[in-house]
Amino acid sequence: MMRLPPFRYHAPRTAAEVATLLAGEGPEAMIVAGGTDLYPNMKRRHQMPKTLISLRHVDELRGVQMNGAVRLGANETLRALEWHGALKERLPALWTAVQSISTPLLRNMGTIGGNICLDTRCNYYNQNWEWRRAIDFCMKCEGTVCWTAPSSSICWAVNSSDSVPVFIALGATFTLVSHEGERTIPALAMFGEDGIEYLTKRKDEVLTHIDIPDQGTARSVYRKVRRRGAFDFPVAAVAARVALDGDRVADSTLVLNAVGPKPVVCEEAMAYLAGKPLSDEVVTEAARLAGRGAKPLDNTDHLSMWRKKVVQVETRRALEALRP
């Protein structure tokens, strides 16, 4: 049986509290909210927190704010969402996102903001201590070698968020808050291109709000590629937006996700979909551009050429469906 770590637990109520603490507690604290992620990575030795610092009480972090523009708080579970009439209704592509996540057990603990933060995944990674040692560690815990790449001098582990590619598709912003005060950063800005250093937020941040401004006639949706239809991970995905005049596209975004540490923008399929109608051809043409954004390596399941094309496929369905 893999057992937790010690660790000191604090349970704050308001953000603020959990701002003051981080500063407190220094670099060896973390948060943690539903824990679907953390406690599972700290059974296998991959985080070891000597304090975790609670969001389950901080009520302040939670709900759905729609006027126009949508407000997430960042503690909302992705069943809450999942159930939000609403948010179906306005946001089908999130909603498509956060209904695709794990299992329904595990949806009714997650959050929103956990789901933002995941932890970048890797086969030679996301194995229990003993398992990692036999084959000797990875820079990404305990070594000095990628094991996906040997010569790279970065970590190749894959961000696996579903609702990231989402909200960078949609335009969102992410509020941060410290004990030094209240950020707000574009979506995509919130994430780096190493598969260690994968956040952009400082470890003494708490992510507290997700900001959608109004889609006005836009529409969009998600498509996600895995081995079962519930649990997995997406080992390819994609995110599209577009809004028309008329019948030609006026303003489109692709974002692709599960292809490597950092959620990938197709601004060249994206250039060429400008004043086009959503016709064979031009879905066809900006799905190959697309898929040369995509650089898979061999560390998720399925080999890295078949997601690579599978990518195209996607994103050809994506833009399909957002025919008018």
Second form
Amino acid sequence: MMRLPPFRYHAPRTAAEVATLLAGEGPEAMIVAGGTDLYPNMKRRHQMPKTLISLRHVDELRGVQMNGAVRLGANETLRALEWHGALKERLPALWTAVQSISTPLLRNMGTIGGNICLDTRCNYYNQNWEWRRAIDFCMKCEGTVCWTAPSSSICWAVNSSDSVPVFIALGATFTLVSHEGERTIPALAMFGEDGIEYLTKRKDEVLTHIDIPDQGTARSVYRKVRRRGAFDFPVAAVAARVALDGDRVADSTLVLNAVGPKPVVCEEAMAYLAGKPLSDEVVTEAARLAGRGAKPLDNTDHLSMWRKKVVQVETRRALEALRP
Amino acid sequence: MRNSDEPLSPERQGLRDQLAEGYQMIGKSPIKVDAMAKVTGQTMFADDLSMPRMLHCKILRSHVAYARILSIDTSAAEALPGVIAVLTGAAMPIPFGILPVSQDEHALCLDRVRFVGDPVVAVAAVDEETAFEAIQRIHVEYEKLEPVFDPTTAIENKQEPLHDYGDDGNVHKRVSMEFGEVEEAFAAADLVLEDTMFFEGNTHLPMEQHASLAWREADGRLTIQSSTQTPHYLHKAMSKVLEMPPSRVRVIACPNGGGFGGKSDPFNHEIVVAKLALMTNRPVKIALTREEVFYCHRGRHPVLMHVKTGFRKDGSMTGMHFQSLLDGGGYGSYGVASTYYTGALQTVTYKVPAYRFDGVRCFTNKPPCGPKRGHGTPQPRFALEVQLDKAAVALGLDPADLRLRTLHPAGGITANWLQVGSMGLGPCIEKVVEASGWKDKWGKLPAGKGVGLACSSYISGAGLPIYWNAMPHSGVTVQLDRGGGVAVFCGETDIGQGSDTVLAMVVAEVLGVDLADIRLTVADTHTTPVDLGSYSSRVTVMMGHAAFQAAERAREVVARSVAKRLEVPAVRLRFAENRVFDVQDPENGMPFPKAVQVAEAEHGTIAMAGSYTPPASPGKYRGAGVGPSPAYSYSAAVVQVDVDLETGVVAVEKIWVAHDVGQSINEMLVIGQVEGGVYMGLGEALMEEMSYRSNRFGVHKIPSMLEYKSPTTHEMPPVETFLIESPDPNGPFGAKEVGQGPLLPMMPAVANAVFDAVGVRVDEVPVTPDKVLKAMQAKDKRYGPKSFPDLRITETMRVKTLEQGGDGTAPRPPRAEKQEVKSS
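In place of the form predicted alone, output the structure of the form predicted together with the partner chain.
The next block holds the full complex; its first chain is the one shown before.
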């Protein structure tokens, strides 16, 4: 079997200790929560941190708090969120996304913070060391070229998180803690433009919690495209939030994911929707406009042209589901 | 039970009478004899094995698709602390391979590598981490050669051939044979259809990755325990390459965590750990990674096919010309047999009066293809069953009626000289048509919904062994204990299909004992009689006969003594419920252990052997060895789908499947095999494909269980299974195969259902959403290959059919150049 490379392992008990350890260990350290993303990557020699700082015993980063707003501890397991009845009722789009991640076994281990920080994915990259050696590696790890788009100066590995587009659509914020203090950023600001520098989170920061504002009358849905009903990462996904005023759109957010290195907020489609009823013509046009932002390439399952087409279909279906 | 000229002894007649009165065990569903061990984790799979002082092996594999090896520098690896031995191909120059005509593999590549993943250097170290570090320090200098990745290019022979044997250049095997007059048949037809279709390659995906552990015994013998479906063939290969007499090599097949044909070849890693064990005098183990299992492969050949068939107005066929081009990958494996199999079984389901088959297998720089569940027959079956659907539409017939009208008769001989025995396809079709409500659904469901029908047949064991010999295909020894226990020895290998259970049930039925009184010793070349292995759906029929014969002989000895003791005629003795008694006076009897003691006192130790050799086939022409079988199973299935008109996604809603198994030995296991075949077939129909990146040196695109898409429980629809049981005269208790046949109808049934749902033809497997959409947008409402290359057939062997007065021979078989296998 594939074995992990050697590493040192810390198991702190508080977020403050995590921040102190991160500051002390420097950039060669990484945080591990459930390990469902990191450990396989380490076995394939994508990342070989000298030190791992585990969140396993950091209980203060767990839990779900609900009043008008909702606060999620970043270290909460996906399973706990999936089985949280009130959360399912209050934020069905988030619940849909969470329960669609991987398999029950991995949701037992994986955390919501881990899903937000999920390494970008590409089938030129998510391969073992020997395989990547055969293609002369790629720019995301040990190589220089993006084989998905060989003339590209950036890495096209795909943001494949299910929860991220939903958090962006819901207007969530992420709180990051380092030894220097704490900062809170809008969900979208967490993500960079490139498959390598895909997080703006600094290496010395730990994601502590997620705040989701009171949704009022707005409703949301999440639709995920993948080959199978379990296991698979999205190859195209859409999160849609609509607040209606009567039968007309007062406010909306449309977010695509898994169609490029960064989640895509569909500003043009959102502007178009403002003040309109969700008629057949309107949702079709909004979906067409939204689909323009999708730039799927040949580095996931399914053909990229098919994903490009289907993301429009799924966006339209998402909006149809939000009709009064 | 079986045809035999010898008159039956009274003891044997007693057994026949007993079986005629009803089975105690056969057809029921006792729990698998290995079930408790499996569910409690006590089964020792190969990767569970560990020994003191054991070393771990890793193999450095080629990272280039095709190259000459110029030099190998292992000095840095050897210098690494913890590395005990480093092995290169030079130490094992003798080639091997599963087929005698394709001895083209080396345990480690000698002078050329032929695909990304070909093994080059092996390391034995104190742990896996060290072995992994070591292989990264090995430097191999390659001179790259121009690779070829598809057979339509390979057949043009513009690259340096992968091997220096075969029919020409990169053409490994070229076959052409004609039975009857096919051109005349087309001239006599009312409708002639020509279709070009493609079946993409896919792999077995067993849950268990291959693992092996080898060590030298104190007496110098070599022992290997391995996840293999064919310990006997591995035994031969090990003995050959390691130059050790077979008597000094012991192969034990561990229970396999699934095989499906992927563990049927002798593998390089098995020979490598054995060699390393001999070199180091320590046990050496290897456990392949999932990626390496993809490189072992031997899975379904990608096959491009052209099929031309003449039909009369009533749907019956006048003749068929079938052409197939197989993408073989880097080595021979079972490929010659696979090539023949793409042309063998078209004739056993429906009457094909005249038949021509042309087949070519090419070498390409990819992992070698071989036998996967259905071996070489699912591809042509897909083409045939889809074309029948098209013919039905063109002729205005119901596809079920068309098939029912053209069934091959039971007991008949096909155009290509296959002897059909029992034939239950008609009842299979009727069953699924009725259960699915076919008549109310086909052509009548709303847009997006559809049903499709397809059928199939499969062999119950190949009529000939892999290497030519006149010995039995399976042997069983039964030894009776004074305590009433029954020890059964057989070389068969349980790969999850339940062959251990079948073995125990057959013996239990004959001797009338509990399964708990039977203990099995299996799959061990030192202690068990040869069984050729768990491939070609042969085990139940062949091992079943051997077990029956051994048990019957043991029973005969016991019955003879008991008859004397009880003073009743032996023909009246019955063996049931752990007793032997007079059927006319059941009180007059004795417990089975006592019966054994009485017999042992009279005859000495009771250990009897049985064996089985399949009947001869009527076909005598060159190539007639592939296709014959003691019996053919038949299956029919109706698949109902829901196609998303906007995305092309095909959801399978329900499946009705009927299988003619002759007679269930264990009914629940039979149903399990049917459902397992249906599941695997659905994966092939909808999503599974071995894809390679020709832009990046031919690497396998997705060698992982995550990205090689195989269905999950979410994709598995409800399956209604019907068993058609009409005992076959050639099967033990009438049993036929079930392991492979029920997979075959799935792919064409899905494609036919998609046509019924959205009116388009996807003449290609897998039927993926993008292909459905493309077909919907195409002018001809079809997606599929457009052309078929010239196979450059220069000579066609002509064989007269039975109807033409033929005798199964070819008048003057064209003398092919004798194939010589040279090491390369």
